[in-house]
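The data below hold one chain only, encoded as structure tokens and taken in the form predicted on its own.
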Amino acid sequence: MTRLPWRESFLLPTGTYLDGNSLGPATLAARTAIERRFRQWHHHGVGAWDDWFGLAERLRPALARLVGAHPDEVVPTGGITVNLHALLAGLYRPDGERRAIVALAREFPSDLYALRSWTERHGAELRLVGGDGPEPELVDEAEIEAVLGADVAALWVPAVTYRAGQRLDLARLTRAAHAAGAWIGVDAAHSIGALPHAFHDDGVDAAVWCSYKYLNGGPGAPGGLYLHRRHHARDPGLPGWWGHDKGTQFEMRPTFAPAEGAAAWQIGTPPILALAGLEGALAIFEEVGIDAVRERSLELTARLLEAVTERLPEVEAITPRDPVRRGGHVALRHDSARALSQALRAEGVIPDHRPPDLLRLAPVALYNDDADVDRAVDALRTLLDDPGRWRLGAAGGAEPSVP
């Protein structure tokens, strides 16, 4: 099998697009949904809120299926860092000596900014696991478990690391965090839409994600928030009008009455046109099913890893070859990764670069195929055989990239 039948559902950029782990391409369904919501705005003005009012809540079942949760445990809202701050405001309550937060040194920087702001506010430690140099890229769960002492209040980890594309064992880490008396939160930005999750059954306490990568919701699409049912009796730490109970929201009461479950943790009015992009994009996952996406994704990343081993000995693949441990993208190490990334774009292959020395390639199951993988490897082989074509540009201008 070389292609899933949904490629035609996408409006793909020119060239071979392998950067869907940064920004997913537009979908026909997203365009249709945005146009529909725009027409409602055009024709009905404020009256369109009769339909828009519960739009975020209506998307919960589709999101719940993607992360392995109950619908009342998820809600599309805010941005990933805003959602992380909201969760920390409600869940991070340092008590006595139990104050530290554990995270990866190579976690996505915005997460670390948020986590550090809360530990500094409470005079606590943000305890980072792993080095901050080029080695090692891969995470050892045992190293995380080793620092989960009696002083730890929370553990924050990615489901898939954004640099190496390594999938972490969330069930194991959840057991370890709970055994240590801490709660666990997950950044699913680089995993949602690429692989199945089991947040509820694994016992994960909370999670956040963005919707513009594998979900293809579009730039500015609202992110998402998950909160396990065990925390639903807890009031949000940053209550806002949109998290109020929908049945009485327009009574404008001065006292906050939380909505059901994770919906209570919404803060501001959702951007309807941006939410519509996610609305359309989720329809594809409802049709395909995340298990089929994962199966094909593993085939494509395996093909890419095998080709790198056979044809690109100058390049080191740092993404795990074990399919259980692999996310949706492949990270390749080369000293001139930035220059090679720019040169590949000039050749019509769109990769991603992460300093200092990583190329990230994401053959996405919904719209990439075997030919795309082969084309990328062919182009990289050609460039490595003729370094004069790209070394002169190694110090050139910045390349466009999205986290």
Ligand SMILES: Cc1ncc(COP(=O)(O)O)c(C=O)c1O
The other form holds:
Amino acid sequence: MTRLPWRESFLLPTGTYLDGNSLGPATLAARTAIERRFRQWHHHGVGAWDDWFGLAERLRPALARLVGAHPDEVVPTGGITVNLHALLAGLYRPDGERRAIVALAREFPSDLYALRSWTERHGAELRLVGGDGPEPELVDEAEIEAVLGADVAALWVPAVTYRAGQRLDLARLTRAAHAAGAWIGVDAAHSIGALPHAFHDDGVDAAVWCSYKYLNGGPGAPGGLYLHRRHHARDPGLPGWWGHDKGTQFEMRPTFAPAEGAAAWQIGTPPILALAGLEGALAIFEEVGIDAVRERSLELTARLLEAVTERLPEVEAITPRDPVRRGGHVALRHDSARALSQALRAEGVIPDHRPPDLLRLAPVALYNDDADVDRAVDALRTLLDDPGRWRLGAAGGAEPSVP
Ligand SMILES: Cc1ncc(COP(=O)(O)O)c(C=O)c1O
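Counterpart to the form predicted on its own, namely the form predicted together with this ligand:
Below, the chain from earlier opens the complete complex, with every other chain and molecule after it.
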């Protein structure tokens, strides 16, 4: 198969779009949903809340299927950093000797800022695993296990690393965290919409994600939060009226009565127009199913990795070749990754660059095909054969950078 029959559902930018791991492209479904919610606003004004109230809750089953959870364990809300702060406010209550949080030195910076703010507040250690220099990029679960001592309160890991595109073994890390007496939280930014998860069965305690990458919810669309049922009796860390029990929210009582499960961790009014983008985009995943997405994604990334080995010996693919260990994108290392990324964009192939030396390419199952992969490899081969062309042009040029 060269293509899933979904490309026509996308409104792709000009060129070969391989940056859906940063910002997923627009869909017809998202546009239709946003226009519908806009019309409601136009025609019904405040009366439209009759339909919007509970919209976030109605998306829970679809999200639950994507992360392998029960619907009451998830809710679309906030963003990764905000939700991480909320989770820490609720779950990270260190006492006695058990205070440290373990995370990867190469975790996404915003996660590290949030984690460190909480360990500092509690006079605790943020214990970082692995280096943050250029080598090695891949994570060894054994290294994480080795630092999970009796002083560790929590482990925070990505499901797929944002740089190398390595998928971590969450079942194994969850067992290790629990055996050490810690809870485990997961950043699923680079895995949701690219591959299936089994958060509930793996026993993962909590997770957060965004909707603007593989889910194609749109820039700034609400992210999501997962909380295992074993934590549902806890008070949310940052309570707000949108997390109040829906049946009595508008009785405006002065004390907080939590909504069911993860929904209690919502804080304020959801951005309905942005939520509509996610509403539309999720409908596609409901139809195609995440297993089919994963199968095709692995074919595309395998094709890319093979072509890099055969045709681009100057670059090093650092993404694992083992499909079990691979996420949705492929990271290539080259000293001039930044300049190459800019030159590729000029050629109509859209990758991105992560400093100092990574070029990331995400052939996405729903809208990319074999020809897109081949075009990217051809373009890179042409550029590498003619470095004068892009080395000169690249000096100081700004690459539009998105998360
Ligand atoms: C892995 C990862 N974590 C966290 C973030 C920050 O997300 P947000 O801006 O939604 O808080 C990003 C943003 O791209 C990310 O890729």
